[in-house]
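The form predicted on its own is given below as one chain in structure tokens.
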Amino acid sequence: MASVKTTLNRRSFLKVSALAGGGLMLGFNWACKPAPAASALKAMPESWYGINAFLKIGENGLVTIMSPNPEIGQNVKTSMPMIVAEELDVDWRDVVVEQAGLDTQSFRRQLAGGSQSIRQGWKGLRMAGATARRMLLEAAAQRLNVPVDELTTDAGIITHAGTGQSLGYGDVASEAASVTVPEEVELKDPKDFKIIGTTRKNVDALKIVTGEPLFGLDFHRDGMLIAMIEHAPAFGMKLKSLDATAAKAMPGITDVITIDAAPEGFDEQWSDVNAFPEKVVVLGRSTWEVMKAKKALVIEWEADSKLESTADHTEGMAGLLQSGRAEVARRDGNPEAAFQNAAQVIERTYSAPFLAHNTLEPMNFFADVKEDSAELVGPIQTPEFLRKSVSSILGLPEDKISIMMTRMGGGFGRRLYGNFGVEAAAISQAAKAPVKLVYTREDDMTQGTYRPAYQVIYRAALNEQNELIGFHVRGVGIHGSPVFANRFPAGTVDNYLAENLELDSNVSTGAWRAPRSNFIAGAEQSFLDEVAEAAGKDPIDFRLELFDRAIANPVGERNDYDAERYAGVLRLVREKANWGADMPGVHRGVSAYYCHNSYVAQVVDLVIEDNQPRVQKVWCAVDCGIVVNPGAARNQVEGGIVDGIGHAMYSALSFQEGRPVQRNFDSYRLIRQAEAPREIETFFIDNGIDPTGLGEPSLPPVSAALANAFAKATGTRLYDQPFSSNMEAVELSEPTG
């Protein structure tokens, strides 16, 4: 049991006394992400509604936790309250959670991104639960006239063993509200956890499957107008003329206007990635009527800058890679001499295309802008930055703007960029009416904020003993390099060079699930397999030898990974997958990667069926520290694996004269159910370390494990994504005999 001082954050720990109807209410703005729990068995007092950030306990023992951060399917609305409930020592069935709106006075980091929710909220949430428990104990000690240290708690019941007396949390909740916030509280020893480490169902599951309103597209306000936008058809074009006569005459249409979502003087935030700020807007009574009217618009666009094609990007990146004018991100030893004196040099180039985010729920937002205030409701990963942008475009103080987050039908980084929320606010202000902006799939897929296209060259130098003596990586991407200079194999090779290049473009890009890692992990781990092969070594043994070097005698001081934990997941997946066993007809590939503070190793079992490659099974070992909700954690891992395989195999977005070619799912290929792995088995390392990221780390390495398995099956290496286009030229056949 560990003691922590609440004084470190006492200004953040807001205690509100004497709610109407009784109860204890605690705010905790160090808790970056609370969340909801199981179905409540007790009624919630009406007097508790309308508070933004708190932990509250009703007179009936019900515990309510507001969830400050966005829920994008990562299940924080279940896992976060589990943490609070654990330290509070309450019955999980007596916990409910409500979504809070944006409140930067009470919460920190109201943001969903970077797989940081549990990691950032872990200590604060535990402290919030433990502090509330201590205050309840103090109140019970006064009521029973016994020393507080003689009291124990279990499932929301306080007991004094000496007298046999007991009280429910609800019995003393009101009195606890007057107890002084303790300066120090004790946290549970992880071995005593009862809720953390157990699987709990998604608290929104019933609402999701029964269609109760949860998502932005579900939101409705009587009297609101539906708005849809038309943006330029190509990057590098702007509006020249508009004839909306026919559209305005159609049933249900109230107006057609134009807006500029980034006017002169606009205070642009990092989240304001928008290649098409100038838009034509159709307003009407219903989505269907507005969609029909959009098609009746007569718009002329004109070129404002160069209209790029996919070939421009591909050739531009290739030219930069060969130019030699790169930024040196890290240099160890003398890599030039190592390559000059090498007995063998292996060099390979890898590439990946632009990708769209394609969240199941397209972009949408509700806005009701009045002269002196604005209310916004919708699915956004970055509400705080959206409010700053809305404040700038509307000319309203931030404290006059409220933002309520809905559950999101997918994020994957797309909803970090809130241009659609800014647009909704601008439209509402212009229309002088409450408005719900709705994107079509085509609107979303063609407006930008794509995963950048990338290329990277890897070179390895081996001496006559087949030892790795030199390593060189040079990467280029649209608006930035994919290379992480201080990640593995940095620190394992005496002579190491990492270089960065970037290609500018008017195609807008942004974070896509596991930014940069989603490409570079696959390239790196595919290349290391070839290096191991050239060295005549088993690919897992080869990697472990490098980690042994990083553990015993690392090169440099900037290595941003823990080599022992990294090696640990490789050893675990080797053991669980029975690596090296004779498996006729099964071709195996391995990969391991570190990102978002977590370590993942994977083995893909590939078979050839009907002359097609088929992923039979994926074995996955994960070190993400303490696993709060194992069932939900497995879901995250499995989702990342399927997503990673699907995009590496099939997905690509291309351009012709600035126009995105793929506009909907008829032309943008996603993985299909029959193409997903038949089985995924996940193993977590139990090391007691505080939790780290999990929403993204399982995606990056799986493309390499798949490519390495394909190489074992066919003898052909895959260097360019999507893999399916390269596989077509490979002759595949099922094993005979």
Second form
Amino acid sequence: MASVKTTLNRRSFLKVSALAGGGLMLGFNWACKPAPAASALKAMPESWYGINAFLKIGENGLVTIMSPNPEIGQNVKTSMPMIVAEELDVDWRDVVVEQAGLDTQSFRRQLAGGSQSIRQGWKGLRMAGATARRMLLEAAAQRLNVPVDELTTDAGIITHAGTGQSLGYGDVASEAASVTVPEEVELKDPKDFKIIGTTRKNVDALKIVTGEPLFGLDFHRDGMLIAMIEHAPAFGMKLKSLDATAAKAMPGITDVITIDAAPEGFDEQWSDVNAFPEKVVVLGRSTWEVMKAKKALVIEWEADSKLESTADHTEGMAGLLQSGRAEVARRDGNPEAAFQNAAQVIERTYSAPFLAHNTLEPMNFFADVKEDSAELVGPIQTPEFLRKSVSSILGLPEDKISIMMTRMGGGFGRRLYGNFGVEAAAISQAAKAPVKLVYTREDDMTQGTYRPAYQVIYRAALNEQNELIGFHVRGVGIHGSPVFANRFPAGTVDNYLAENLELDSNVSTGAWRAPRSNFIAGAEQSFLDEVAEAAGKDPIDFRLELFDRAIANPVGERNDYDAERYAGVLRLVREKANWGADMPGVHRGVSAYYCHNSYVAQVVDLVIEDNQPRVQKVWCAVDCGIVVNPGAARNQVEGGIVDGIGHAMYSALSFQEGRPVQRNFDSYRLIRQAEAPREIETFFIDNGIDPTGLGEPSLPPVSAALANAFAKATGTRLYDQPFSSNMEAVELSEPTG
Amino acid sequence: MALFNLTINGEQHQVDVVPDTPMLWVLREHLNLVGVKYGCGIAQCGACTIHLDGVAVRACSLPVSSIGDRAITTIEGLSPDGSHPLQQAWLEHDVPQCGYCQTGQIMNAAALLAKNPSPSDEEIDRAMQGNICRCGTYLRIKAAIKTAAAG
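Can you return the structure of this protein in the form predicted together with the partner chain rather than the form predicted on its own?
Okay, now the whole complex, with that chain kicking things off.
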């Protein structure tokens, strides 16, 4: 055991003695009545004793663990409480999980983003469980009149071996609640973990498959109005005039108003991305009636800046790549000389379009704003920042605003930006009524916050011995460059140059699952495949040689990766996939990438069937440190792979005079069942390192593994996403040999 | 507004709504059956899949006035307690990530299995092609359908 200081803040350990019926945690609960996590051994207790903000224990030993972070499908609502339960040392079947609301005094970083919930929650969650366990032990020691050090725990039972006495956690919970919070606690040695490292199923699964209300759109409050919005149909347009006479006269409509969700003096947070803060709002009693009235609005919009088309974006970025003045992000050695002296120079350009997040549950939020307080309920990845924005727009102090996070029908980064929550608050304040704001799919897909459109040029210089002597990457995006200057292959090559460019635009963009990595990994790993080919080397051997260089004698000191761990996943996937084996009719591509503190390597097995490429299998090796919940972790990895293949293959958001061309799933193509890989097999590196990110890292590399396999199958390289639109021109045929 | 008598999950219901109201909103807002989800409103994503006389249909594009005396089944009526073989298989394979599309996936799969109790992989691909899972749980969905079919 390791002794660690308890660094959680005071409120996290506020003790509540003999609190009946949920005490401290009540009020956070709306639709999610606590239900046992698994096949419960125990009934709901009559009294709960709050030990700290993370957990309360019933008199019968049932434990409620609060899940502090927003749940977007990354499964933290199961995996984070598992970490608390591990150190508390309880039987998982005696655990009930409840979603916590926003409570910045009790919890830290209640945010779903950057694949950081487990990584940054790790120590705090362990401490919360270990501290509670220690308090239970001290209460038991008092009761049994034995030294606390002679007590042991197992699955919620405290035992004194010397006297053979034992007590359940529930027996001493009431006393434990008033024990002084220890200043130091002991954490388990990872080899003693009983819950962490074992598969525990999604605590909400039964509710999901039976259709119980869980999501923001499912929230209902008697007397609430439905609010829907119209925003400008094009980026660069604003409201000119509104005639709502017909809409207001329609059945079920209570009002039509306009709001400005970013007025003068609004204290904007980083999370306030809103291309259309000025909105027309229709309010009424039911969604269908409001949807119909929306269509009856007579609105004139006028241009107030340039109405851009996709051709403007494509040409603008290409122009900057050719001749724009770039920011030099990193420069090692003398790249110009290396390219001049090269025996061979390879240069390739890659591109990808804007993407919408397209969470399957469209944006929505409930708000009930009163004179001196506001209550918000809904799907938000960044409740803490939403509250700041809502505070600013309503003119109410933050402590008068409550936010309850619902389960989210997908996040992918879109719900980092809570403009819909701010709008719901502004609408409720204006309407003086509780409202649920609901976006249609078209509202959702056309409102911006897109994954940026990108282009990047890669150049590699090889010497006579086919060694990489120079590397140059020059990237541009709307908005922001996709280049990570200090990631691989920086550090493996003496002469290196990374350059950033940005094209201005009125199209709004935001973080989209694995920001920047979601494009640059595919480009970089496709390029390296071609460089390896030009050098006459096996693509895995070629990468491993570069990692050997970075391990033995790295160039520069700012390299943002661990070359040994990087090489480790490549070796593992090479071994598991039996790379190099003769597989008739199967075309293989490899890729590896590091992001969100984790390492992923993949092999795609592609077959051609009925003149169509089909992914037969994806082999995936992952190093994310300790895997908390292996089954759920595999699910994340599989989802990232399908997501990565799907968007690289099929998806694009384009513009015509400022208007998004794709407005719904009839024109915006997402991957579907028949296009998914037939099989995905995931292997985790077992190294005992504290856990790192997993919600994003499997997505970025897979587009390159796919493109590299496609090149093997057809001889044609894929440079521009979505790949499917370039594949049509390629002659595909059944394998002949 | 008009009165409609509906048979839903074996029970009679009467609703007073605008005649062109899609069943999606009748179920969600007038009958509090929220297992049926709004995803696109144009029958492209499958999140709103229900059964009409046992056939999978998209509730977002089905006006209440078109139902007549045909029987509607929603996820809430597929089984009283989540015991339908598909729901059990979904739990066994721990299919959901965000979970939003899954009731529609299950309803679509239930209609498939009712017609074809042991579908091939290709038949599952074809039948499930109208249901989007944005989280990409397609492999587990397929595995769960095969488990339910085998059981």
